[in-house]
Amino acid sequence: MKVSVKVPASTANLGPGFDCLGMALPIYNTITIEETVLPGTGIEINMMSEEKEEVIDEMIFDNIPKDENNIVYKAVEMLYNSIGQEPSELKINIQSQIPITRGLGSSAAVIVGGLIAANKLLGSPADETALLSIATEVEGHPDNVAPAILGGFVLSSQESDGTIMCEKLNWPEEWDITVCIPDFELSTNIARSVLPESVPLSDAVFNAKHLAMLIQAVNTKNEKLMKAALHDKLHQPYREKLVPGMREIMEAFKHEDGVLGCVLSGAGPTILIISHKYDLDKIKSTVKEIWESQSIKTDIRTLKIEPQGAQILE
């Protein structure tokens, strides 16, 4: 028996919502898990191109373990252990469409896909809450895994007792999301390493106020409030030095009517531009011009929010 699960990409933080806001986007990874019938075959993990149906060049994934240390297998093992079982021999295929180490939730997508596929193989002993808890434990925080499971725009929090709380919010359909993906990687570990262990109280208060403004702006579709809300002092100022051109891109759209804001997607280096009734071609040309001046190629896509989370493929 084998199960395939399609999981959307996700963008986290959206400026002031550090480690608590996430949004599902229509770029997908598909994870297939099959229990092999031959004993002693062990774990087989394959990374595959969704477009070409062939194994991707190993150089691209040379830092990704293909054994029991793989995050997909770790998540699956935790699920099995939670019901008192050990994983049998498994074949795990990952068809990858989500760019890796670009701040688009690629790790959250494969963790969630592996968990849901394994849960189906086991007869669905874990409910959504349990899957979210395991995925968060493996990923480290729920801001990406929550929208990967639930879809849409999600506010989430891991409480001190480990409980995961999350709430879907209604993102305005008329607000465009332009995803600007540069051709260089930025690992989450490096992006985390530049953050300070403590911040001034004034910066914490700044983010609390702007997060509240952002939630209200989304709920009321208030564009003026949203433009004021999409500012941050907890992570973007520190990560800016890791993303060439980030300051220039944000400055280029700072006073443009119709552009609600530019934010770093997750830990970066992808940049998200939120707009309404604005020339999307101008966004693309401006971003390309800035990054090309620094010899950086980019993949730019204007997307709508993905309302569906992970789905089992029949």
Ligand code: HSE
Second form
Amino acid sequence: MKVSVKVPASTANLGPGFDCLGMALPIYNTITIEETVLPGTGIEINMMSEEKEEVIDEMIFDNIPKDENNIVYKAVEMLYNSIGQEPSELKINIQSQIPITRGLGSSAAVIVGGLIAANKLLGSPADETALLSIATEVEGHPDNVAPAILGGFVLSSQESDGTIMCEKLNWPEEWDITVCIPDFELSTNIARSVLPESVPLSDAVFNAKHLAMLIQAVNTKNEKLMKAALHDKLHQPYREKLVPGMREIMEAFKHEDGVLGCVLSGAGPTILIISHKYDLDKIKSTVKEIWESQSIKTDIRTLKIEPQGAQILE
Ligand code: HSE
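Alternate state requested, the form predicted in complex with L-homoserine (shown: the form predicted on its own):
Next comes the full complex, and the chain you just saw is listed first.
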């Protein structure tokens, strides 16, 4: 038996919502898990091409472990262990459209896809809450895995007793979301390693009030409030040095009417620009020009929010 699951990309943080806000985006990974019948075959993990069902062997996937250290396998193993079983003889195929190590939730998508597929293979012993909890444990924070499972715009929190709280929020459909993906990688581990252990009280207060403003702004479609809200002092200032051009891009749109904000997508290096009735070609050309002046190629896409979370493909 084999099960395939299609999972959306996600952008996390949205400025002040560090580790708690995330939004699903219409770029997808498909994860297929097959229980192989031949005993002794162990686990097999393949990166597959999108068009043809062929295994691809590209350098960008070289750093992805193909054994028990693979995050999909780890998540699946935790699920099996939670019901007193051990996984064996599994073939995991990953078709990846989501650019890896760019801050677009590619790892969350494969973890979620693997878990949902394995859960189905096991006869669905785990509910959504249990899957969310395992996915958060593997990923380290819930802000990408929550929208990958639920779709839409999600506020999530891992509480001190380990439980995950999730709340879907409204997102004004008319606000454009442009993702500016540079052609360099930034691993989340590196992007988290530059963050301080503690921050000044004034910075914590800054984020608390800007996050409250953001929630109110999306609920009331208040663009002025949103523009004031999309600022952060907990992660972006520390990560700026890892993302060449980030400061220039943010400066370029700071005073533009119609651009509601410009933030780092997750841990970066992708930059997310939120706008309304603003010239999208101008966003593209401005970002392109800044990054190209630093010899950085770009892939810039304006997307709609993906309202659906992970789907089992029949
Ligand atoms: N909230 C996380 C971070 C998202 O900013 O590190 C990246 O996975």
